[in-house]
Amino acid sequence: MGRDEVTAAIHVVGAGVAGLAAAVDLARAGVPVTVYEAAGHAGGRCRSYFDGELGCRIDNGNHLLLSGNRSVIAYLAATGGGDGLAGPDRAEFPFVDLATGERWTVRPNSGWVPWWIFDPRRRVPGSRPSDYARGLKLAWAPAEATVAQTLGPNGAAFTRFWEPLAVGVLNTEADAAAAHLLWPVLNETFARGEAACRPRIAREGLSETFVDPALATLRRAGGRLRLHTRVQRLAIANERVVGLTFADGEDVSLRLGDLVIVAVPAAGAARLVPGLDAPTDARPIVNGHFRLPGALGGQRFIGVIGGLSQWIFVRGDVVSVTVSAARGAVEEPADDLLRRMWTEVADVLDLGAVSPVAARVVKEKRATFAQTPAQVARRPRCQTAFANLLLAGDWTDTGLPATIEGSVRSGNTAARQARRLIAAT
């Protein structure tokens, strides 16, 4: 079917990164697309907003990407958001151990042969080359194996490299996280050499990089976004979605050939899609944000071992702390968390007597699905039992962890499948 012959319309439920990726892909191909979002903004967890307590814009969460995240890079190229990422010209991952005061930087080398693991100046102090070669075990890890069972649970390389990497990527404790999910991340980044694992963070903000350019692209291509529009129910007949019912009582009937892509979190999708088997457990992320009296300059990050803080991000006069798999921290009072975080930030960044002018804790109790073997086994595929209903989201079976890369890839998969269904009608 040619571009001018397309009559089918796509209804995308959810304007997070997965929904936006699918909508942009389809709209640029000439397919009529409408995106419905229950909130008053697009982006889901990947967005920026003005925080009154801090008196500035902050990101909803801290996201560290790598230059080998090919789906994200392609998405940003398609939307014009490519300049929104910033990072070093070389792959460098600085760390500090709060217990010992040691500081080091992991520096992969160019090319496919990882000779950096043989250089003590490039690897974790106290580790051996064989500790990194063990990462190959992830490629053959059985579905029920955890990261700790596969790579740990002891040794400098595990506590100072594998564990923080796994917890940061999988947002699940290393003794519970599915080991095989870490392999595709390594295979697409570290295994491809320095050029594929250069760290990248949003230069200005997540919305400015991932959301605003996508919405502008969607509008230019003729797509529509309806905010404050919650899809309450999918009307289904003869194994097809035949209509959408919204929370305000409005109904939209679907024509023969129209498709629906549900791109909301797993719990919301399970409420909409009859019989859907999806992940039910989740893990929290806690972020702390500190506004400083003056800018520290540029964008950078540092990994932290042996403390509450796991990653510290610096962007101008705002310092942000991330605690992943934060089931303990999420229950602590915000003031206690801020005191502990700031003590570590001041130590790591050597701020001396400097005090923040404002601070804020953001707790995301269901930030991602729990990426344990049992929950990973519940991830559904894009295609559903209903002929014109597709799924997208980092919780679907992308083969990747629940990351921005996984979200974008799920949206691309849904868009590709939608085009095939349209072509077959």
Ligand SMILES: Cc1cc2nc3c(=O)[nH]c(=O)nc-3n(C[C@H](O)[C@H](O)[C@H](O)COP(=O)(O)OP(=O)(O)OC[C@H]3O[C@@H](n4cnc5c(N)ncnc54)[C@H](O)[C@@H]3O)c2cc1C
Given for the second form:
Amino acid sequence: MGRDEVTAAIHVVGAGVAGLAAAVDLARAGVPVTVYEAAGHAGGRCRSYFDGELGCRIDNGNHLLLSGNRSVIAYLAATGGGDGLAGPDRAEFPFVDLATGERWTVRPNSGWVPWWIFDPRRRVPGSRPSDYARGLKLAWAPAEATVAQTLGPNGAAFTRFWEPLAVGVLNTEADAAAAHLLWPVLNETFARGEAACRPRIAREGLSETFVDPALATLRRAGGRLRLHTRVQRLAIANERVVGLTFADGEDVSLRLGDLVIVAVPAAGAARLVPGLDAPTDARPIVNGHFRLPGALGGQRFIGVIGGLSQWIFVRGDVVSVTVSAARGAVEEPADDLLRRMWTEVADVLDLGAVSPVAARVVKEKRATFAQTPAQVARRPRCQTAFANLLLAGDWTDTGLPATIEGSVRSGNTAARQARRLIAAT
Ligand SMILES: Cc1cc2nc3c(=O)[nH]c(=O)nc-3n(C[C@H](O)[C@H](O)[C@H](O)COP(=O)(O)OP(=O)(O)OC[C@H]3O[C@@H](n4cnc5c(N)ncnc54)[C@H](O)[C@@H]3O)c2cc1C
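Since the structure above is the form predicted on its own, I would like to see how the form predicted in complex with the ligand looks, so please show that one next.
What follows is the entire complex, opening with the chain shown before.
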């Protein structure tokens, strides 16, 4: 599509990863794009910021990706953030069990045949090959089945592999999480051999990888970003969006052919889009960040079984702890959480008498929608009842869990759909 042929303009509401993926795609195709963002920064739930308490820049939450996240890789290539992910050359997932002190590393092999499940040095201690083969049941799990019903709930493989995987990916307790939503993740990563399941984290920070390069690409392609611009209302007439009203009272009228992509979280979208059915429940994620007196060296992470902490990430002199599906932890006072987390961190990383120089708890109360069968059934498709209104976001019906991969894919779908609509007018 050449710039000269385009008359339609695209209005993207929300500058999270989903909105940015859609905006960059369309702007690069020559479509005039404006992104409206309520906050003073882009990135939404995937961003970095300077934390005054810690005296350094941190991510709003630890984000773990996998090398098989193909939409993320394509997004980074398109935005110039291609070098923004870091991780080991091999797929390795180190774990520690706090109750027994056991340590092990899950090491999938290369190639399509998963012989690692037959090697006791590569799988979870106490597990059997058949415990992993059971993962195939996820592919045929009925929509109402939970992860625990499908794969558990007993045995070492469940508590030391399937449960941490499900809770980490779906941010929902294994006995409530929708089993079928875990399948596409397995299918696109672990089922394709070690090259597709190498763990990846943002090299410097989430914004440096996922946001800043995308904004630069958007700008270069002629797109605009308006920060501090909350869309308060969509004006609708004859089944079309005809205008946007902002929180400060300003409004914008849409021309015939213009399109709107609403890429805000589910609750906000339900307020903007009349009659929209969307997930209503959410799950929190709690992160504890500890600044140490010196760098521990490199970047690494370790899964923790049997404690409050589920994953511990080390980046230079900052150690961060993740607790997903944190409905209990989110109610606890920050000081108590930090005390409990630090005891576990010191033990797991063998830090001896080291004490953190600063610490901070970040509670994201609505980190993702609750990925239960009932809530998953409420995910809407990209197209809406309104001819020129599309949806994007990790909560829309991507077929994937609410992750960065899902957000990018939702943005890609919205952009593809928008181009189709433009071509049809
Ligand atoms: C603590 C935490 C840890 C996570 N860990 C992982 C992980 O390990 N791996 C992984 O892949 N994913 C992880 N995720 C999930 C991932 O961050 C999200 O799936 C993704 O960032 C969602 O992007 P989005 O664009 O769909 O939504 P958002 O990031 O929520 O973007 C929506 C944007 O819309 C803006 N907005 C809202 N209302 C309006 C309005 N009315 N007008 C204008 N703008 C508006 C918001 O300010 C926001 O910037 C984690 C999330 C959290 C919170």
